[in-house]
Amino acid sequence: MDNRAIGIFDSGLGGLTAAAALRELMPREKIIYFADSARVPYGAMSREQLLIMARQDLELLASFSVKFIIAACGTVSSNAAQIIESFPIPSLGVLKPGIQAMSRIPGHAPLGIIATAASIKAGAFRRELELLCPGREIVDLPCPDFVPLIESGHTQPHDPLLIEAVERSLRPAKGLGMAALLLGCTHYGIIAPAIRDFLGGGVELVSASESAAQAACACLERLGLQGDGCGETLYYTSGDAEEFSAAASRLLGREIRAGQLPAMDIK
């Protein structure tokens, strides 16, 4: 048994969906969650900035002596896969697990991907899915408005601002007869009910967060790194700790207290 923590990072609240999925699969593991809220949203950053930030986030979690790291950020996963995969501590992103889940969707109907503008621009989600599903129609859409709305508390499916943003962003995909839609940004799982309401029940929503948690669980078992601790989760943020704690508590349905870490500069 290895009772060192599993590290998870994201630009803000979105990675909490991956942490929750991992907690359900591995209830006795210790988790350290880092929200780089001082620099949210990552989707507005350049690829050069994202490469620097990915390494900084990985190294920050490594300073806690974690045994495994999940880059619970679709933007980082699609722009800095090589940095994640070559890091000295075993690490994975959410891109490949999400795409592998999408590739198992049966039939010939189109497959959709939604992610941040930086992720869609990088093209990694589309390329990976095209490799696994040659000849199948793929629709990929940037949804840059979602993360700022989620981070500012607009998460309920009846919220007028959220409804308008979902309709505006996903209108090109409605009516295409998609079999499934990949939520390629971990934030998007938080507003899955609003997305489902707009697209209808005929489109399966595939969570990159849940897929990554399942892949991490399998990898930890394969490497013999499973823990048998008390299931503690520690939260840290580079932004305002009180604001993050309040927002995370609302999403998780229980009170959490996040520690404050210094904001990092892009150098």
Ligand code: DGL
The other form holds:
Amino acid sequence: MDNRAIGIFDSGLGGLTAAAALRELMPREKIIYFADSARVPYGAMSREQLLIMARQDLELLASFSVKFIIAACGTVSSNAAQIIESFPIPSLGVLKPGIQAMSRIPGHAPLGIIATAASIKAGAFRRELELLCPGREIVDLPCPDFVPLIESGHTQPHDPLLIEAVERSLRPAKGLGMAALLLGCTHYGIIAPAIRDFLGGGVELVSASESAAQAACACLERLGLQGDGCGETLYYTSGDAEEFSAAASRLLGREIRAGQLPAMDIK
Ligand code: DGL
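Coords for the form predicted in complex with the named molecule, given the form predicted alone:
Below is the entire complex, every chain and molecule, led by the chain shown above.
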């Protein structure tokens, strides 16, 4: 048994979808969640910036003596896979688990991927899926408007701004007969109902966050790192702690209080 915490990080609220999925699978683990809200959205950053930020986020969680880290951010996972994989603490991102889940979708209908602009530009989601599903049509779309809307509280499926953004962003993918759509940004799970309303029930939505939580669970078991603690979660943010606590409490449906950490410079 290993009762050190599991660290999870994202640019903001998105990684809460991975933390919630992991909590379901591993109720006795201690989780430390870090939201780098001072620097959200990561999807607007350059690859060079993301490489630095990935290392800073991993090192920040390492300073809490965590036993395992989930980079619950598609943008970091697709731009900095090597940094995550070679980090001295066992770590995984959401890219490979999400792609593996997509590769199990049966049939020949096209497969879709939505993610941030920086993720789509990196091309890693498409490349990894092409490797596992050679010859299958793949549609990938950046949705740069989603994260700012989610971070500012526009998450309800009847929210007019959200409906408009979902229609505008996903129109090119509608009517293509996709079998499934990968939510390659962890924020997107929060607005899955609005995405489902627009695309209809025929397109299976695959959550990169849930896939990563399942992969993390399997990895912890394989490494013999499971804990048997009381399952607490501690939240930290580099942004405004009051704001993050209010937004996270709304999303999780229970009161949370996040601790304040200093914002990090890219240097
Ligand atoms: N939730 C992150 C992702 O999965 C980052 C989104 C952003 O900050 O742009 O890509």
